[in-house]
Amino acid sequence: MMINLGTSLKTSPPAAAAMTVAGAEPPPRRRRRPLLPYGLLLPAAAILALTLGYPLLRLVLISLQDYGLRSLFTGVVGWAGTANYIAVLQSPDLTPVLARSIGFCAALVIGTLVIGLGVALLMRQLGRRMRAAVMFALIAAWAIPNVASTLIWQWLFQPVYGVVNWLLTRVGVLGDLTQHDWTTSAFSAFTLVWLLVVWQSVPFVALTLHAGLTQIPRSYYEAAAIDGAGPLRVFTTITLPFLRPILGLVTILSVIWDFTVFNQIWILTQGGPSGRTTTLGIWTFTTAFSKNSFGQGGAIAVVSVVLLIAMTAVYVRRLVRSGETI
């Protein structure tokens, strides 16, 4: 008697389904994400959105308005629609403001991260005791308000008056500088206004990225001294790559801070000379209140707020990306 293996060993389409689906694993079930998290970020997001959602909210409804002068009298606003954003973007200004914010912002952000990381790296070699009086300076230079920085440093350039004057013109190697007005060109002022921004800013980044120093093992540099490896690879190699999130941050923060710079440029030049230290701040500034066009300096507001969120967005998503990769 003859047996067919072949159809012997054949089996049904109901039972072969069956071997296949209890031989296969089964599929991964999707974790439910804990509400926690985002129930302690809810006072946060509510504090946030009356305090910054409200007034952005309201600055876009007012540079969609004909908001003048005689509006604040009346108390009759009429619609402008998009011609407050026409204007701005047809205004000869425009260019040379935005060229110029652009490029006084990444000299604050360049200066501010070198010599911030410069300072980290510097602490990091020093003894305790000079750590902690460099740690303290730092700290009461960063707690000092803006406004009364700026205002001693207008003091210690002031003309005729001036500390700085006054010992450059002892010093001789540049004359005398006793009646000398730092404002008087747009490169000395912005460098002016440069310093103090940037001596202002290094505090916070220094410590910031000191403190990620800390957090590198000191095997890594031991093994590294061990293979001969010279300063400048340890530092490519070791040191900045463990840095480089938080350099991401900072600079973030950077820019954010920087771009949007008012107080130090209009205590100090107010825009000049001849408006060649004029910023997007200090441009909505002047036509909001010297030129009672609040609806022309809130659409330049809302063109500075979208030009710095197309800054960062680029940045914000490389930090999240490499904080989901550590």
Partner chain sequence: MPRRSLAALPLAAALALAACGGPADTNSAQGKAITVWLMDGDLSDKAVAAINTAFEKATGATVTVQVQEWDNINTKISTALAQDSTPDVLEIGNTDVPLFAANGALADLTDHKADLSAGQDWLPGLAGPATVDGKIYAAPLFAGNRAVVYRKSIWAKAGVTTPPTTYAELTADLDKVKAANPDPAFSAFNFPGQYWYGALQFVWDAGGQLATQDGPKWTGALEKPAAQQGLKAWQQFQNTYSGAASRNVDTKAPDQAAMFAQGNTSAILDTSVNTILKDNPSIKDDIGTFPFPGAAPGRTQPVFLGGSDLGIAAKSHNQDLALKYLKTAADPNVQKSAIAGIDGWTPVSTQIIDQVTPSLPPLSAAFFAAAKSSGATPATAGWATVESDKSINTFFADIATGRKSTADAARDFDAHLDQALNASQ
Contents of the next structure:
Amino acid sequence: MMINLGTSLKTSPPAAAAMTVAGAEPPPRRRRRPLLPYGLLLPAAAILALTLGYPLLRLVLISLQDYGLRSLFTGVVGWAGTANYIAVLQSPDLTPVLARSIGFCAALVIGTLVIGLGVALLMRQLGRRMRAAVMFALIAAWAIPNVASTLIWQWLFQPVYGVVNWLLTRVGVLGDLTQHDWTTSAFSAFTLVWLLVVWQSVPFVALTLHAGLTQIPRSYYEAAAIDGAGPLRVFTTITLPFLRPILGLVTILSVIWDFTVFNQIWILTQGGPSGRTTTLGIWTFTTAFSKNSFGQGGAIAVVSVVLLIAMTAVYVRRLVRSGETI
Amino acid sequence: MRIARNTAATLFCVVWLFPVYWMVNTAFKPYGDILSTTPRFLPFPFTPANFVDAVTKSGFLRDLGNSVLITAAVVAVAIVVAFLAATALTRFRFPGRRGFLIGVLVVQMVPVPALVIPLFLSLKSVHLLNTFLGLGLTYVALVLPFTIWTLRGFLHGIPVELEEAAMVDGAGRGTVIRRILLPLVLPGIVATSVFAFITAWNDFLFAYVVMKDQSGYTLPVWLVSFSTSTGTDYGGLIAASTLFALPVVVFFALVQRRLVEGMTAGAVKG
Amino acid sequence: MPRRSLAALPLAAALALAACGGPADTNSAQGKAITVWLMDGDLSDKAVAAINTAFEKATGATVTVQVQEWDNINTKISTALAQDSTPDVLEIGNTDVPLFAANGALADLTDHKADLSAGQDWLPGLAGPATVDGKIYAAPLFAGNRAVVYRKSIWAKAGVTTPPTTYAELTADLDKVKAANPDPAFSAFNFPGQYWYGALQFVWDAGGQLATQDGPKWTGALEKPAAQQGLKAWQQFQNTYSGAASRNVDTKAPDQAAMFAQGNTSAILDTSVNTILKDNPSIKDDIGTFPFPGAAPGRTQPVFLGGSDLGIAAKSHNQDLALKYLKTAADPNVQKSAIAGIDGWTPVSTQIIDQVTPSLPPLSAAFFAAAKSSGATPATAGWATVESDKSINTFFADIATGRKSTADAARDFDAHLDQALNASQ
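Would you mind generating the form predicted in complex with the partner chain now that we have the form predicted alone?
Entire complex below, previous chain first.
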């Protein structure tokens, strides 16, 4: 198959083009059975409704209640009206926590996506063995249980005995770091957590993007090579348009996950020093579980969902539309 | 160019594998050696004692069995359910489709710590607490959004013409799904099943909260049993973690490579 | 039809799962059996068996023990007690008892107190947190507490051959050890900055308190002069004898027991020597213990008493049997033979401690001696907040690192205590 890169590819992504053509006239048999798609969706919808949808409604309900431990044991709940929301919105912690969460989330998403995409592209270019090695590294990092990876991180970076401190001291650029404690300043504490989260999330992004890349027909690249297109042009005219839906998906999911990241920060810094690494995830946890104020924790969760929707609305819309061709 | 690429790949592997290597290295050392001011990069003196501690710790086999059962069921159910949903979303147009897609993304946005209590209350009201079914459904729901969206992306990439051509040639629906759709979305299925596997395999919190009785615990609960009020058996914990991660790595490294290699010779070639 | 079979798959899988069912419900309410939740790593299997045998002999009922993990235990217990079939008896960390007691999860044992204690004076660190608003909700199971563990050979090399008995002697000895070991990676006494259990001893020793109660209202008391004096003494001690890298860390990274086992520090404050011996069995005869001496001569620092209580789930259908189980566990004979004898934990009353002390191996004696003077955390549900959100870790680390002055840190933390301790949970 030969295509003219100069015209068709620039204006319309090949995937979309193929789908538009193929889907322009839906076959009549599909119209005759309007119930079939619902039947296909039913299992997914039922499971999601039971274990995420209904709890989500419960969460909204709880956020309007005075729901604490006593309510959990006795089932007796009092209404709080908007008190939980007012408490959250008036809290002096709100603005710094949000600023930190957004900034840290951006740093995580950018780091994860840049490295993940780079690795995915690299893997397509590698020989069989080298690719297997990269794949192995990705899966290995992904498979390490959380309890172990956070512990290893503590060991790698612990003052006096940490191997990273030792290596950095050996390299010598930053001076003697053997006594350096990474958790004593907000910046280096964030760096420590950033390294861990990125290390853990790159495998997911890289493997998903790599799977997406394998779907691009090689013939497009061959055609591009014949047309003498440079690597950057090939990337922007073939790879990127093809990859866009999956890239969009992993971006949104990364934003969602990184915005509320909790475990890694909690174990490495507990939100310290002096609360300066306290992000939304930490705040939700300490409110809901340390203070056992599930109502107020619920309010924080609802507020952060609303924020996430606001932040991602444009993108979600485009993502949903990206397949609107049937 | 080739050298540059291989160098970059090697560098990546070294950086990404270093923590893994450090875990394995530590697991084979007497635990106290972790605290030497000059790090030891090879496990000498070498000892399997940590592994012996780990596998002889009570509950290992019971929790391993539970984990295998739950994880296998979750991966199978999640993939099938998501594949059906993705088919509906890409091959049919019907009211509520966009709403479903957006809804699925939105439920992802709730911070997990905030979901624990509401989820607990929901499972309580349908009497699924302390059952593998309740725990399994929880995991399926946690992975479905990603699975549905990803498979939808992959199904989009496949021209409907292909299926129609096959139907014209006399192939039944089932044949079309098996012979044409499935092979083409295989990379997507592999990627999502890794995701589903690791989510179900690694979860601690839900397994601990949903399963009231000890007999229903999974391996991650066993893993945290190395930490007690009197101190943590770090040597045992790190050896146990190695054992915990190893089968996943080996299995998926093999599966992924074979399937993806097989796929590139597939039908989309143009 | 392949399509139908595909669609049927998840249902089949779900059915298969349902058929496997959940784990067997061990929680039967039919009279002669109770379920007991114990915490991982506290009592040994042998000690548990001893208690259970005594209980089964006395009642003819059987016991099912389920061992729980510490990680997220409060969430686990909260959700378990919210269900209809709860465990009957639960071991709860002593400082967490008020959280459950004040919220209606545990049965009120006030009427049975005399029967349960059998004339013993329970250690205040265990009984205090179990007493909320004058009512008692749990019976003590065992105590664990802290004494100084030191390396005899390192101290001997610096010229110290007998353990110190006063605070002045202790610091003089540590000065010698420090002078003899100038390596920056070596600490004479490793005292992590977040180690609040240990740091509290200094506050109590100086006559300070975490918080004081006036009627139903709690007030943070760390700004008071006595507490300030204790905090300053601790800061001085920490900064002088523990390495600079220890000021912001907890006891886990670096692991202080392993540091001790490796000879990177010559002394730590800890609850037992078991972890150290597991890391390095060869130093068994080189370890010594003594209670941390107090500032006033002839006194030891009041210790933070760790340990556990046993409570009865308010929803348990076996209240009577559960009560008998508590009575069995707190019984002086069981305490002597199982808790102290088999496990080496500190028994729950001063009388029993006195009775068993003469027959103790020397390494354990210091821990038992230290327990006789103990402090307790505020007996209110809000205390769990302070432990769980780690604000108390941060408070002490702020002081150790000098991020805040003791006055500033106390002012901020007192404000947090005022809020947390008085919050209705």
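Everything numeric in this text was worked out from a predicted model, so none of it was measured. Here, rigid core means the biggest group of C-alpha atoms that superpose within 1.5 Å across both forms. Positions refer to the first chain, counted from 1.
After superposition on the rigid core, displacement of the C-alpha of L268 between the two forms stays below 2 Å.
After superposition on the rigid core, displacement of the C-alpha of Q125 between the two forms stays below 2 Å. Comparing the forms between the two forms on their rigid core, the Cα displacement of T74 reaches 2 Å or more.
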